[in-house]
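Presented below, as structure tokens, is a lone chain in the form predicted on its own.
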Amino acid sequence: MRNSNSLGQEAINKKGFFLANRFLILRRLSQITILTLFLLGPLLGIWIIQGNLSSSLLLDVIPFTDPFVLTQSMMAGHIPISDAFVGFAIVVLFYLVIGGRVFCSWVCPVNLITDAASWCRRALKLRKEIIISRQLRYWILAMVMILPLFTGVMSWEMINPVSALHRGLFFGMGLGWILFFIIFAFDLLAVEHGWCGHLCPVGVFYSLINRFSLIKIDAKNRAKCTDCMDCFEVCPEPQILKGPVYGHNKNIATLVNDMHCTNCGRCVDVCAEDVFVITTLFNANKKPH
């Protein structure tokens, strides 16, 4: 495992700092901008968008509804108003185009915490971790959806760190700090990419949408790969890169078409040989080479 100083250094030397970090920088700008837009109203009275990531209204006209939250609400027996379904359709259509798990890497504020833990883990050269199946998140998602049927309550929303962060920004963090510390410590000391890659039901839910998305990562230049492994080090779902990068002998296509890809673009950033490109499903390399 490389340390945080050498990881991506070859790409920086070859492409320059910005090109070797452009998608990381853009992701941070996206996450911070979204949080800022939600805070402008309560803090400064500038109501560009009202609400939170669960349900919001843009410019008093366009509704956005988190499909994950709406599905829980319906499972709990609540009938949403018509605007909620409109907001649901807008969000689902958006993620069908750009990729469902883009929510995890470009929107979700908890990603700031988990990425920080991942950076610290590399800097401290922590290799040992608890083995937890990535399939566990599917069982958690099933539980999150089934419990409301029996309780009539959206149980997950009581502990959802995304909701907790938004509540904390408006009303004070309180015990929310403990929740965020647990997530950070879990990713740092127990399991690399533990929260997002092994436990979080939100990411699994959006990955179901991601199966049909149009924007994809393509390892179209995998013949240039020098086996530096930087892409595997930075990818939150590194298991999805093995086939597209090393699948020439097994006749596996170069397209990273796995539903768990977050389209974070870090593999594109850190690759000094430009093995990866962001493309559309229509322009991707369909044939292995």
The other form holds:
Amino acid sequence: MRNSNSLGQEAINKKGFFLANRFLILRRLSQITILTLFLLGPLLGIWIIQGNLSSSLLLDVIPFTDPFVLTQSMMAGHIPISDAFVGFAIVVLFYLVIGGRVFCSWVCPVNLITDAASWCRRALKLRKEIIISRQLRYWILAMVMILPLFTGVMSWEMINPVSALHRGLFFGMGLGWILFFIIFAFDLLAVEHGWCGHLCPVGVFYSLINRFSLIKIDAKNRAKCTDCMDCFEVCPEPQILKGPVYGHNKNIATLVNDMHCTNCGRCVDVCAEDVFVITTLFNANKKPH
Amino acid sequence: MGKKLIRSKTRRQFIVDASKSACAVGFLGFGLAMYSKKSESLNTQILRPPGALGEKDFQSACIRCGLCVEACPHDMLKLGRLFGSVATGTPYFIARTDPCEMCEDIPCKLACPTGALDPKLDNIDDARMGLAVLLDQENCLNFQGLRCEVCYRVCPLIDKAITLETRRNTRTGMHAMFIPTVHSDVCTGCGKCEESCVLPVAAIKVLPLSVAKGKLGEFYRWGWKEKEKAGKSLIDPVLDLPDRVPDSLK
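Switch from the form predicted on its own to the form predicted in complex with the partner chain and print that structure.
First the chain shown before, then all remaining chains and molecules of the complex.
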């Protein structure tokens, strides 16, 4: 097992700091820009975007609505007015193009917490973890969507950390900090990538969109792989890399076509050999070579 | 790579794993259902913005985006917080501190993307956010024969939603009492009266309609109203009952 301090070091030596961290930097920029744009209104009165991730209005014109929350609302028996449907369609189309779980790694504020937790986990060399199934999130998603049929209200939204964190930053957090501390501690001490990779129903909802998305990662140059395992180390869903990287003998294609890929691009960053490229479904070689 | 890449599970293992997950999620769901049920019984000092649907419908329709809060020019709306007493992320206001200012263009309703605030509400005077009730008659100054009536003065629908009804002051025997009287067919529940009540704790409070309003039995009719509607009494003025005479006297 490699020393985790040297994770990505080879890539930095070979490609330089910026190229070995470009997607991480871009991702943080994206997350912080989105938070800032939402904060400008309440803080400084500059209203570029209003609302929060559940539903918002860009420049007083373009509506965005979170399809996950709106689906819950409809399951609870409400038929929304057209604004919400327009917002729903815009968001779904956007993620259909760039990848459904791009929400998770480029937009969602909880990602900042869970990435911090996994960074600390690596820095502290915490290896022990409780094994829970990555399928658990499907059960939770099913529960989230079925519960409103019985309660008549959006039960999950009472505690949904994804919408609550974003909302809390602008409208007051109350005791919400406890929840985010628990998620951090859970990811740090109990399960690696515990929240985003095992439990979060929002992520798995967006991965359903991901199934049909256009932009994908491709382990195109897997022949050059030196088995350093850095990509498995940083990937929030490492199980999806096995086939594309090591599937040569099994005739598995190089395209990372798994719906759980968040298109975070971290594997592209840390690979010193440039095994991975970002590509579109049109250019992708789905056949092994 | 000689290792097996994709681990195959036996059917038995799959069933065991699936039932474990189902149990865990079942417990979580049960707890969550209980928690969200509790939030349906609204705190009586919490009021929803103008045009809000009934509490349960509102909680299924409100997407918790806070657009109404940001649209409110008077900053009187708040959003429920995690683990707070109001359903997480739903908007509310507290009449005693920040009552509704009754904007004519209803910006909060216009901002709502889902229709949780009824888009059909055109006139703010038709809003029914709650109903003012003069709850504490023992401490209300006007009920003691004094002339406070601040609640009546500040009411945006003065002389319609709140009127002053005179009554004899039996304590002095020679004065009138001016009793602030709320009319539920006009009161919007904006909360101005509760905000301005001069007592340290308001004697007049705005309550959610479900708490404040009673309901008449479905088959009950007010005799005098039916008479007015029909233009005459619905029964004959004198009832002629049949005489019953014992057989022996016939």
